[in-house]
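Just one chain follows, in the form predicted alone, and it is written as structure tokens.
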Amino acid sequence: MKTLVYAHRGASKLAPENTMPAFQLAYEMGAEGIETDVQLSKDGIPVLIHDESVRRTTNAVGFVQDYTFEQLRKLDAGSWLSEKYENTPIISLEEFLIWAQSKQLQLNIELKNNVIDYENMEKKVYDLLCKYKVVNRTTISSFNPVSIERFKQIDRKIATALLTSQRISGLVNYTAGLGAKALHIKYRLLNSKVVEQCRDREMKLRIYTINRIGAMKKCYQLQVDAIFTDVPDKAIEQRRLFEQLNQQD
């Protein structure tokens, strides 16, 4: 089984996270999937940014939910990483889906609603996925189990994933009980037992955030379904080397 490589917020080690340059670079590197984060603007537009605040990744301060989309798109979301990316804008989920629609990419949309439980976020995101006909290749993930249950009420067939960094007793059974089809866990929780439990449940297992070679090798060895990485080029190269070694054996 081939472990897929998802670019975590795009190729976010080399370009500003969750921006078009990061997504385009990841695509050019050969990533099979793109992971991105969604918050809602003041006027209810799904926008791609990881933090609830704009402080870390833009030239402004305050909460995403206190800015309209037009105000957000005028912020500089690139200079914090490099002068090369000065004035790179925050984009909407719709703009991202327009770009991704014609590309052979798996999509992972993380709903950032575990701190601020945005009203009607699930329906807004779902409607856009339907509009651009990408439902069948999209996984919806969240740290908020209630959000996963809400999404299943909208469409019980759509792939959803529970995100966690916590050691939870009976985690795989708990995730299945939510109706989720995948489990996304922090690397330190990865072991052969959880891999086996997910396989028994026919549940996808994806691991975040894998940037070190040793961690990549372990994920490939255990044949997890996918990894999320800030360095998709490095992950793809390590996977190629791993496959070569296995063929020789």
Contents of the next structure:
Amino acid sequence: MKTLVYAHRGASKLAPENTMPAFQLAYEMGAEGIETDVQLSKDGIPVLIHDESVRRTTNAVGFVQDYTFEQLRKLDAGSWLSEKYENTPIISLEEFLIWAQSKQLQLNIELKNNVIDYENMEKKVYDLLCKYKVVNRTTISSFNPVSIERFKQIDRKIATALLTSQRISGLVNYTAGLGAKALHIKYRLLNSKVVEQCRDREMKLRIYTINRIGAMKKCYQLQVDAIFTDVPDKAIEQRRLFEQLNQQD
Ligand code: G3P
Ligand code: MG
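Show the same protein again, this time as the form predicted in complex with SN-glycerol-3-phosphate (G3P) rather than the form predicted alone.
Next comes the full complex, this chain leading.
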């Protein structure tokens, strides 16, 4: 089984995370999937930005939820990474879906609602996935287990994933109990036992954030379903080398 490569916030090592240049670059590099993070603006528009605050990745300060989308899109979300990306805008989930709609890509929409539990976020995101007909190739993930349950109530068939970086006993059973079809864990939680437990449950296992060659090799060796990486080109090349070596055995 081939481990899929998802670009984490797009190809976020070389282009500003969660912006169009990062998504476009990931697509050109041949990533099979894209992971992105969603917050809600003041006027309730799902927007792509990792933090609750705009400080780290734009030229402004304050909370995302205190800016309207029109205000957010005027910020410079590129200069913090490189001058080359000056004035790259924050985009909405809708703009991202319009771009992704025509491309063969798996999507992972991460709801950033574990710090601020945005009102009605699940339904707003779901309606957009339906509008652009991408429900079947999208996984919704969240660190907030209550949100996973809410999503299940909106559509019991949609693929959801619990995200965690914590060592929780009985994690795989707990995740299954939420109705999630996948578990997305931090690399340090990866071992052959969790791989086996997920396989027994027919639960997808995806690992974040895999940027080093050693970690990539371990994921390929354990045949996890997918990795999230800031460097999709490197992950794809390492996967090719790994497959080549294994064919020779
Ligand atoms: O979805 C995987 C990963 O993105 C979760 O952590 O903080 O990078 O959004 P974070
Ligand atoms: Mg994320």
